[in-house]
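Given next, in structure tokens, is a single chain: the form predicted on its own.
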Amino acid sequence: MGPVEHLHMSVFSQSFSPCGRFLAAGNNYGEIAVFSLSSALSPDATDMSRKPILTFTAHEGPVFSLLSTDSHLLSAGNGEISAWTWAELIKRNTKAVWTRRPNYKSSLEIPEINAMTINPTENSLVIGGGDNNLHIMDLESGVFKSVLQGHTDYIHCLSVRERESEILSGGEDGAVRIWDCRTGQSVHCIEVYKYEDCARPQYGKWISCLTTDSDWMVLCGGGPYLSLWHLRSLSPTSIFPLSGCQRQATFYQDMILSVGEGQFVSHCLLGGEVKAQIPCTPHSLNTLALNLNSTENRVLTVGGSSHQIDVFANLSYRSFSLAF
């Protein structure tokens, strides 16, 4: 890949291997790069240690979402999901184990798949994207077993409340829907943009990031301000004064980490205070990932409008960057 492609590269998705020693990252050209974190974090690391051990083309269009199971790396592109075994990728074998396409209404329809999550209780994969529906695939058989309908526009993000057996989805229509996994019905709908303190009409109503602590909190943002919601009362408890649209956020210890428009990772306290904003290399950020699979390689990685992925061994500052 030449300098012009590098200049226009964006990293959309990331996933750590089950052992925590490797990171996969997907870009706008349909490529997946696999990095060795143990090499990159070694005291003897060189510039080459921070380059991919493997780069391959996974899809014709962008790699919108990546996800790891106990043994596989799953990748979502335009209208399809593919799987590779981590054991083979580490040996630099890039042959996909399987590729599946949801049952779309028309064969001419190739919607992008923006989000994937695993529902461990049912051993199923939940996907959402450009056809406004959630598709549920049984991971054992590879069969798409149900479709959840309710959103009226693109689905951008998904999360699972395992204890409650609920799926949460957020979309372009401004709705956060809560689905009962057992019945496939939408049981609650939060329209964040209708709350005056959350609304930012100048940015639109779309929901681009969504996460839950599975207990009582859900965090969502996009056009509206990033906000923390109490799931029992379905009301906002904290609203975070972050200027740009937030694209991904996660709970970590007693904090929330968030990225979006702007060249920084925001550290927010649950009460609504922005505690710190840590500078990053890309000017705009799409994805953040915490490696909780390995104690010695425990890092935060952040990607966006650059061929570089920032690595934070300490949350207070960027340690170094990996590069496609």
The other form holds:
Amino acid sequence: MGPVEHLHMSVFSQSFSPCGRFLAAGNNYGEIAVFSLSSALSPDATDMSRKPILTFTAHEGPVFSLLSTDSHLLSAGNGEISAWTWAELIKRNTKAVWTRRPNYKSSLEIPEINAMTINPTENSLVIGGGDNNLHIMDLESGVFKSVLQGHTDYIHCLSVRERESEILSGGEDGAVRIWDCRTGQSVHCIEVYKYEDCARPQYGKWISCLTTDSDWMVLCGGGPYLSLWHLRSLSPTSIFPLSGCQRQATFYQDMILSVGEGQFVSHCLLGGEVKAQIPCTPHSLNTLALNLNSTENRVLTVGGSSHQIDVFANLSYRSFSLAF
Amino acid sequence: MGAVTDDEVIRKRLLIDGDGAGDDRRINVLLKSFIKWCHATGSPEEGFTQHQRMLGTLAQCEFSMGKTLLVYDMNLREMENYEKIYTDIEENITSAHDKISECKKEIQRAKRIRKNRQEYDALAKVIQQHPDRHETLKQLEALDKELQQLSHIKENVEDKLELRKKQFHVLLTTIQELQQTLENDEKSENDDNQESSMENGE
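Beyond the form predicted on its own, can we have the form predicted together with the partner chain?
Following is the full complex, with the preceding chain placed first.
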């Protein structure tokens, strides 16, 4: 991997291991790198400990989504999903446990998979991608149980509300659909661009990121502003004045952390104000991940259009960067 | 005495006073002067001064011994004092640790409360945009009343219309009947006239 490839690398996805000591990151060349967080965070860390302990090519296309279950790492790329066990990856064994592909209707072109999430109540994997549908796969048997149709354009982001057993999906068609897991029907459809306060018609209507926290949902688009919605009443409560498109957001304690276009991580309060914008290395960020699996490695990592992944041990400033 | 070897004794003596200056030398000098005084051949005054000098040296030795004992006591007490301070500081450290974890819990609680408050505020903002329920109810009641009144009026007007219709109907039928009767009368008169003229003509 020469310096030119490093220059053009973008990190699209991240996932922490279930023990919290390792971070897997996927880039646009189809590679996955596993970093050891415990050695990078230890007091006697050197530059070598900030390099991956393992880098391998997982897919032919970019790895847009990575997800960790209790024992496996699932990665989505080139229209297929592969699974690796974390135990084997830590031992530097890169043989995939299984590789599956959802039943796409057309066999001519393979739609990419943009988002994956796990529905814990039914132990199933929900996949959304370029064929405008959500595919649900049972994790134990590996069978693709059902297909949820309703979006008219491809799906960018997914989220699951465990308590109400609902799946939320946001897509290029500007609609956020709420699906009921049991019936497989779209319960609600919110067309965000139709709400005047949120919409930014100059950017279009597509939804780029979506995340939920019990009764509340934060979504942002390439189109609409980053806004906080109350799900029971399906109404927008606060709009955050962030310019550009936000590509990933998450709820953390009493704040919303969001990354996107712009060389910073935005900290927003639920009331609608942007509390802080912390600068970081990549010029534009694609992914944000919080390590909640471990108490001593509780860090925030962000990656974007750079071969470096910034690590924040304290949310207020960048501690150091891991490099591919 | 066989248990303590010469080496031990020599080592101990060297440790205590190896350089030959100080108490050890004083005791040796005292011993030598005592033996010299015992074998003294000089005048009684000289013997007396020697005796006094020896007593002085003895006093010096005793003084030095007393001083060492006091220093030893002092060191023991200082050790105790330091031990006490050490345990105090340890306790303070553990209590500070406890306080820190308490404060961390407090901060988590406060963050949760702040989050709830902000969620409440956000929802309240949306709710405020909608009109008050009482007002809307009152408006609805007023509209209901108006509606009732208007339907009342409509009923009245319809009744009146019916009544007038009926009256006009009665009037018109009476007029028609009268007309009929008049026509019939005229016709019967004409018939009578014709009959009488026909009778007259024959």
